[in-house]
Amino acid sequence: MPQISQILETYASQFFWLLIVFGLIYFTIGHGMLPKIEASMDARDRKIADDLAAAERARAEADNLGDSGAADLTAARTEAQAKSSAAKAKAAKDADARLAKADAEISIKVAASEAELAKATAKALAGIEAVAADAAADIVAKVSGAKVTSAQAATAVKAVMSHG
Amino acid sequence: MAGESGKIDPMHQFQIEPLAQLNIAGYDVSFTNSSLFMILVLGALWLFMWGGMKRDLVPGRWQMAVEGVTGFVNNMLTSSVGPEGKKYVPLVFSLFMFILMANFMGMMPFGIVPGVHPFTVTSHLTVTAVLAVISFGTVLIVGFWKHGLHFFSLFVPHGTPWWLLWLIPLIELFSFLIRPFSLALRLFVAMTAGHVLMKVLAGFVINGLNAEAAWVPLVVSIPSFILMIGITLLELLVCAIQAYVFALLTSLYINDAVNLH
């Protein structure tokens, strides 16, 4: 077995180049190379999570704004409906003012209209009267002869329009 | 491969050769086929690591593979040490890639080129000795360091009775004091036993061939190619679970210096 019947010749060559080996390992490798390559590790596995992290983050803003949007559209809502409301409302008024000042103005002309139409029909009755004396007149005078003043025509016509 | 005589040595893939002789202050430091080895799963590493070291936001499969090992280690520490075993990661890490490169080096099937051998640096019990005291002397250093004397209380496990203080610690630092050893000679017998099997096999294949008589081949030859390459694949997951093995019981030793149980 040369690992024993050789070692007294070879064990301080053995000694000297294995720890020049692993000497340049443990310092190059292991302390140089080593932590480089751990280094990146971290880093990557770092920036994963923090990845992750903002992407939860906004995952919760975005359901935070979803939140407040239906909120407000909810809001908006409302407030539209009751402007609307208030408007109908005011619209409504507005209409019932206008149809009662209307209905005031109409009814004022007609009750003058109605005292016009009084007044056009007496002053149009006292016409036919004089007519109907002027006429009793000139009938009398060409049936009888007699000479009627139209006073006592007028008179006359009167009392028989008033009974008949 | 092949002695003087026509015999295959399932021994000699484990033989150390000077490649170039070196002199330092008395000592014979030679570059060896072992220095060779030990430089070409340094360079190995380095490339696996390089390669992984572009440090995309989204790796690509290089990157993936040497961030799966790194993460592995990784959670092998934290896993048996806790945060704190965060430190220890170059330390177990530079073991482990090592002890698997090493293993997977020897491997290769450099054979095909003649008059080249692979070499498995992690079957020689000098290399697997001097992997074992760092991680034994990294234990002892922490330990020390972190609770001072103190730390003698790793041998007195909570709840011992009193009358059997005069046993227990014995047991403990007896049990202490061997993992140096057992770290080293499990690693070093693993890769041998492995790779002296694989020679053997690999030695009746070619002596079956060469045999005169024509059934030999078929009963001998046949039949342990195809077992070779079944225990060729176990000494591929042998290669990967003696690294893996090291380097977890390298960071449950520093989990006791770090935490005392």
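Numbering follows the first chain given and starts at 1. In this text the structure is predicted, and so the values were computed from the model without any measurement. What we label the rigid core is the largest C-alpha set whose atoms superpose within 1.5 Å from one form to the other. First, how it differs from the form predicted on its own.
Superposition on the rigid core between the two forms places the CA atom of residue 95 less than 2 Å from its counterpart.
Once the rigid core is used as the reference frame, the Cα position of residue 128 differs between the two forms by 2 Å or more. In a rigid-core overlay of the protein, residue 40 has its C-alpha displaced by under 2 Å between the two forms.
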The other form holds:
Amino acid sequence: MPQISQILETYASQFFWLLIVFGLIYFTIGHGMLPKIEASMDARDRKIADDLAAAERARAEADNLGDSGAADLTAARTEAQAKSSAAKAKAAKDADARLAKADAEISIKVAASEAELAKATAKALAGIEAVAADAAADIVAKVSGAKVTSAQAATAVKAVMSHG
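For comparison with the form predicted together with its partner chain, provide the form predicted on its own.
What comes next is one chain alone, with no partners or other molecules.
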């Protein structure tokens, strides 16, 4: 068949150049571009691994900071409670001091009032004794007609009041 032999003659040189071009493309891509692509992929993989390691370190550091933050919070809470207790104790002490001072002032006022009351009672009793002595002298004078001196009447009233 002449058509087949014609195809081989016509396309044989084209197959040859096709193989040459594909070989050049294969070696160009294989030796020129592939190493660059592999280097980019390796760099990307390294970058991802480094980023993951940095993220892990940051997470561990954040956990440590969280733990130390909780410890700081506990320490601050303890310190605040201590200060609160100290303030309460100081307030209680101040209140006790004010109460003792007020108690002392009240005791002084009560003692002064009692002294004044005792004076007023003594004065009233003295007035009662004088009135009673005058009344006793008048009663004796009207009942018996005897004359009693004021001194005798006062002595008799004192004697009766001290016993009764």
